[in-house]
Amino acid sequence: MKQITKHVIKNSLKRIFLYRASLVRLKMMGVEKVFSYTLANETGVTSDQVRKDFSEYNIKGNKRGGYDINDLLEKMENIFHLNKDHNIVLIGMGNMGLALSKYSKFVQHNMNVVATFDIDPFKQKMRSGIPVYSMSRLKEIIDRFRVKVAIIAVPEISAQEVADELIRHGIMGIVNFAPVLLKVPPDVIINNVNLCDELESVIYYVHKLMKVDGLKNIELLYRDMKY
């Protein structure tokens, strides 16, 4: 039976990212040893929440001395497995397929995008880093490197049936750029990623700060004219 989805990126997990790029900023600057109340004035957490979630991931520190920056870092890798090679294919290569596939920090991560599809035949014969192929090959690709991770970047209209496919040559995860929801069996992790929805939460809260403001300066229009 297909689903929405069963696994759900935990907060915490997506904290641990934010520790990470903390933690990156602040060896570039020298430091050695951090705390966990110095990661939560850079992420905006409590100490508690910083320590319940390294709790959580079996991250441990020394309170008094605090965590080691180096140590802390190369326990994360462990986490994202970052100290093995991820072998990705990428489906759609229209402008966000296209910015996908030339993205510099899957690299950097240890996640190779090993090739990319799509229908259209004119971009199948694209020549760049990466090679862009005919559906009708997926399953042979998937299959040489191992692949068990996929991102789709395909029209809505398509974004079910290509994950349907995807799922049914041995990918066990997606990350899904298309703005619908796919449905998928328990056993298969997607992230769906709506930028239109990220961007129209930024504006919500844009326009609620100017309303507090301009109530702010209502208020003190209000009292200047009462003195």
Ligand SMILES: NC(=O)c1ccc[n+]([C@@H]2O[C@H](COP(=O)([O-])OP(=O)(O)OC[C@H]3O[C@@H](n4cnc5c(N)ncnc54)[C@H](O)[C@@H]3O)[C@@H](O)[C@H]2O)c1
Given for the second form:
Protein chains: 2
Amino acid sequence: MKQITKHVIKNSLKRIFLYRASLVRLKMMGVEKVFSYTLANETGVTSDQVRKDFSEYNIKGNKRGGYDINDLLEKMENIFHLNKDHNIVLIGMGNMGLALSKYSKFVQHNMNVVATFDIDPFKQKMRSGIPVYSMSRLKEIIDRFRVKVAIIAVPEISAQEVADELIRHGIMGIVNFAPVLLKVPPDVIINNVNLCDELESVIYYVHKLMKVDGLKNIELLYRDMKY
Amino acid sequence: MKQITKHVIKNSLKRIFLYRASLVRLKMMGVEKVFSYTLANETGVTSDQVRKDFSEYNIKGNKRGGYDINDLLEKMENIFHLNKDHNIVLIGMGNMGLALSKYSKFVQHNMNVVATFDIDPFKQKMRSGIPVYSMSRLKEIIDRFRVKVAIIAVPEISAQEVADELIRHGIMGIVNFAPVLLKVPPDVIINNVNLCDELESVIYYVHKLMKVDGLKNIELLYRDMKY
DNA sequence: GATTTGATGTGAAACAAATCACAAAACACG
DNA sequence: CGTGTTTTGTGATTTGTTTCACATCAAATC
Ligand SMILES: NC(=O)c1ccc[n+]([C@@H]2O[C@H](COP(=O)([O-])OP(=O)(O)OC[C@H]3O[C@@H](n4cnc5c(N)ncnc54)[C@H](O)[C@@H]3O)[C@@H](O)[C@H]2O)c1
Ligand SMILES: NC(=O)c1ccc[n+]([C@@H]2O[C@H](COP(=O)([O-])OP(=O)(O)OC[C@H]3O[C@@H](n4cnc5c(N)ncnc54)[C@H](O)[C@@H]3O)[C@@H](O)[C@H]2O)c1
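Return one more block: the form predicted in complex with the named molecule, after the form predicted alone shown previously.
Next comes the full complex, and the chain you just saw is listed first.
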């Protein structure tokens, strides 16, 4: 029943968010219309890929006319639920939790950290505007704010028990910063963020790059590396 | 010359790091030998995949005998440069930078944040053991500690200029927390970490899951989702 | 030492993702 | 109104990844 389920976010979905960020920026600059190659240039992919990605998520533009930015943003908001407010809880108010609780971009993206939780009584006081509660109030808050998604920023050793409790109280999706694979029922979405691995991957590719002598052989590297 | 190059870390490489974490844990528990299915169980993949991944990176075990953990870890350390020390600089000592500078796992993985940098003079004093310098000392430190990899944790607006400066001083790989695509020469490795996108992806999949009524249709979801 | 057993390692097959190529649509302009 | 141009949207093709299948080897058993 409970099992390790490491959900890997599809690259096409990641690219969609990239397109969206570009669109928001272009809109701010007063641009009203884009073509697939506009977005392609902005995001470093091909125009084919932009159109294929849109096709995958059923996003349509105007033949010859390209895409109206407002229209496109609205479509994306509907498909990816970006316009609705999402209440989130954050467990673990240590270094990482504190940084995340102060991150203003979440709110800008309609994601509200409605409450944070910590077992340490010392941390259970207002900090940076967002209340820090004891774990005993978890269920109450999850119910009250209809929270479906949580962030885990507790030590490795506690992550599994915290996940279990979250899921028991109805949480369906977790972004997990602890470097452990959580065992959860198959209908719970887990997204692991492991910063050591992100760094180590870069180090590995950099070493590889250094071995490739001279720029003429750079394609040998790229052949073995998604980019 | 300079271009957007969003390096996507290969999933096979990410899985390798997963295997390694398992191996370290198993070793601590006193285990000395593993089979491909041991690692498979520990990491939620298939044993075929474990062997195929090892094959990709030229990691070999013993026919019938499985893999000796120490041997395997040593091989991985050599291939992925995990045994050597890696000096890293961190730019931007705001909320995120501070959390990262205090993260003990980096050191445990032989990655030393030798110095951090910030333009804000108020932040340029010892904090949490790691010195905070002004940007004017960047070149000096990068040269002295032969730094090749950097973490960018400055605001969106400054990320590109910081990247330019880092690269000018010889940095070859960057983990970038700012939600912008950096324009860099093709021989610089960029790994973007975008936490808003990670959360929004989870929200999207959770919504999808909620639409699927009842567990019997869960495979419909999984068909459209890597996991 | 022959035979059975159990695991690796890797081609082959199946599946998935990215790229290519082009028909279809929309607009521009004579 | 018709012809040329431009861009979308999507089948077809290619490329990449995962799964399958099994030959190969090494140890255990007889
Ligand atoms: N600090 C970073 O930059 C960083 C980076 C990547 C990953 N992480 C990971 O994030 C997690 C947190 O890291 P950190 O540096 O903030 O650690 P930390 O020790 O500073 O904070 C952990 C917090 O969790 C609380 N906690 C412990 N057990 C709990 C429980 N059962 N229920 C609720 N709260 C509990 C602690 O009281 C503490 O406040 C760790 O798993 C770490 O590996 C941290
Ligand atoms: N806080 C988070 O949880 C979080 C999460 C994900 C991503 N991020 C991203 O990480 C980056 C930093 O976030 P933060 O919350 O720490 O912001 P912050 O404003 O708290 O910190 C930014 C720091 O960078 C310094 N800085 C600004 N310009 C600089 C320059 N040119 N050179 C050197 N230092 C400079 C500032 O003085 C400040 O100390 C942002 O791009 C943000 O979007 C933050």
